[in-house]
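Take a look at this single chain, the form predicted alone, given in structure tokens.
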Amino acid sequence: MSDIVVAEDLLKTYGSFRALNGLSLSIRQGSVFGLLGPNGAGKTTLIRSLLGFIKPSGGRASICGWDCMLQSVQVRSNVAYLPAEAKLFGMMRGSAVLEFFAAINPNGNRERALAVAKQLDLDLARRVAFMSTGMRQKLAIACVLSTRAPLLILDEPTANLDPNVRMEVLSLVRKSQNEGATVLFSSHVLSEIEDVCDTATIVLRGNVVKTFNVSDMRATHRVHGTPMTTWCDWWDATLITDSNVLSDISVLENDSAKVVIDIVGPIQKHLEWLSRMPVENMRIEPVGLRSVYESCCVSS
């Protein structure tokens, strides 16, 4: 499949501050793409630049082949956007809000919106002003996930939701993907990115520091150990004789005090090789997204 979102060298400056610092990324059509990073990393600035809400200081971006700045109307006709803090009409009842957004959105669908609201156990008879923060979030989610837009952009969609509702939202995201939508999923919750995303990008200080396939990350194990006296000779021999094994291995640390390697793929096929490693206190653990995220934040 082709890329539905492309950003090339996006730059956004506010005086001397660079909110985006030459950021480039692409999102494959039909995927769920995770966007990770701490507050102030540039995630929301990126999203607003893609939607044409703000003008980048440099670079370019496109959605569905439309230029995000020069053809922003066409871009937004192909996108359903859930902002981090959705603003809804306070005196409208929930049912009226769903009907309004279904009517004005070219991809809107009232019946589908009502079905999403029912799945989220939302009381649509209540006026927005008298809804809790979580209820308003569920109403905004129903407005967005009920559309047939090719691209859904969700900025912190599960904020203010309890764990059961979070699981329902992730289920709805997967359903949207199965029906053909592409989803840009921005979240601080690492477990959600692991559960629902195909690919993820970590953004720091306005730039991409790492993009990875989530299924590959799940299949990666980290091996820690203390080298024995024969370690250096064994490792030198391994470099010569076990090139097929080393194709799956990344060495993170290798000195007289500590050995740390990552193994990508099924750990079972490397167990015999691991049993021959002259290291003590060996520990093998799944890498997980938290390790990847923390290593990026520390190294950058």
Given for the second form:
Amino acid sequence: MSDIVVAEDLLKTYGSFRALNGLSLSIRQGSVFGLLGPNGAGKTTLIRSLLGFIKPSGGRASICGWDCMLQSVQVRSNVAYLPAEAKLFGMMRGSAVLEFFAAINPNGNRERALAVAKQLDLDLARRVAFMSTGMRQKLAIACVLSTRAPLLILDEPTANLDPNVRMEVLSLVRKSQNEGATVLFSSHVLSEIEDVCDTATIVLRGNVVKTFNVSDMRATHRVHGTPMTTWCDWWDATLITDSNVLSDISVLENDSAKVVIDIVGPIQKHLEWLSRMPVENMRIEPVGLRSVYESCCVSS
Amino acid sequence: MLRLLLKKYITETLPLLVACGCVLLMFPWVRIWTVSQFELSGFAPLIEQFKAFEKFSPVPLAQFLTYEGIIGLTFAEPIVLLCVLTYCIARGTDVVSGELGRGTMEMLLAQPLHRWKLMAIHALVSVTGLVVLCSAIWVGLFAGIQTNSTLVKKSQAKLTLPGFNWSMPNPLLASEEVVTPLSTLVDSQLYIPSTLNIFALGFFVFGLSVMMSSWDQYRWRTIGVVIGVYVAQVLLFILAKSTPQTRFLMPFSFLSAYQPDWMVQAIGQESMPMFAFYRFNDNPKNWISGIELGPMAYSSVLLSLGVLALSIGVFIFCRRDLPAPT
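Moving on from the form predicted alone, kindly provide the form predicted together with the partner chain as a structure.
Every component of the complex follows; first up is the chain already shown.
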């Protein structure tokens, strides 16, 4: 599969502040790509640069082969975008908003939009001005997820939604992926990224600090323990004799007080080796996105 | 896509357009009806009291003792200017900073749509609305002139002395007042250039509002800036008219190109062609020696400034970064 989104050395400065600091990434066609990072990391700036809303100070980006700065209209013909806290026309009724966006977008379809709205249990007879924040968000989601655009860019799509609707939205994202769409999914909710994304990237201070495959991350386990007195000798011996084991592990901490090791791949393969490990209070847990995210933030 | 945007902008414009349109249609009729209740020559002593302020008037005050002149004053009425300017500022400031302030620009521009097209469609709808408003003023004037009558003193019958080719008023017959339709005293076509002039003023203010809106994020600030510019121009215009020494300031106020009263006088009294850009004459008040500007010249200045402001607005909007909704 080719890359549908390519960004190279994107730079956006506001005075001396660098919102994007030479950011590069690529998104494989047909994948769900998670974008993670704390507030102010540059996620929304990246999305707005891709859509041509802001002009980067340097670098280049393309979507479906169209240059994001020079061919912004062609780019937006291939994108359906859901902004964080989407605002819609207050005077219109829900049904009119759906019709408007279904008609104005070449990939839009009114029937699909109505079906998504029904799935999200939306009252379309009400004017947008009289809708709650959650209802407006659902309406915007219906407008965006009903399109057949090759790329969906969703910026915090589940903000303001109750847990049931969140699950519906995630299932709609998966459905869009199954129908061939690529999804760029920006969120602060780590569990959502873990649930729905194939690949994720962590952005910090305007740059990508880690990109990883989410399924690989799920197959990784972390071992914590307190080393016993024989630990050093055992570890030195392991380095010499168990080279096949070492290819699957990475040592995060190794000192007299604490040992932390990540094991990639099926844990069963390493259980015998782990049973010989001279550590006390051993604890084995799956490496969640939280661990990856926190380790990135701490190391940065 | 264009049809949808047209529909959206028409829906947004309609309430204000209908409200202002009703006022602008009714007000000239009511004003003419009020004027028709008086015999204007009775105001001569009153007008004489304001002789010191004549320099602030675009026309001699005696003009206001004619029905043509007093009806022409409709274009200087605050309520007429208020409606036209309110419409133009409200619509002009909405196009960029209004949509940005409401946060709806984000969803709108996420669609495959050129920014200039967005502004062009908005301008098309708004300017069409302005045409409707200005037409409403003229229709109101026309209806007022056609449906109202006034009392006019008929001159006394004259007595011609037999054998002499000489006549004198008949002292035995009292002068009488005759009900005369205003349509026989005033030609409503006289106000077409003035209507175009108020359209041109509105168009310029609309262009200015769009220009200010195109770089701003907050509509309230855009409205404040446009009103500030307008007030500054009014003050400059008054200053320019106050003394001969400050007359050089006149070209620096766009209001010096808003001359509906003068147009009525020039066309009605001085035989200025209705759609003339200029004519040759030696009036010492001429800006250019030997050439007197015509009604269309003044309106063209405002229209050109409006087109320039709109173009600058489009240029700025097409190049600027869109701020994230707050």
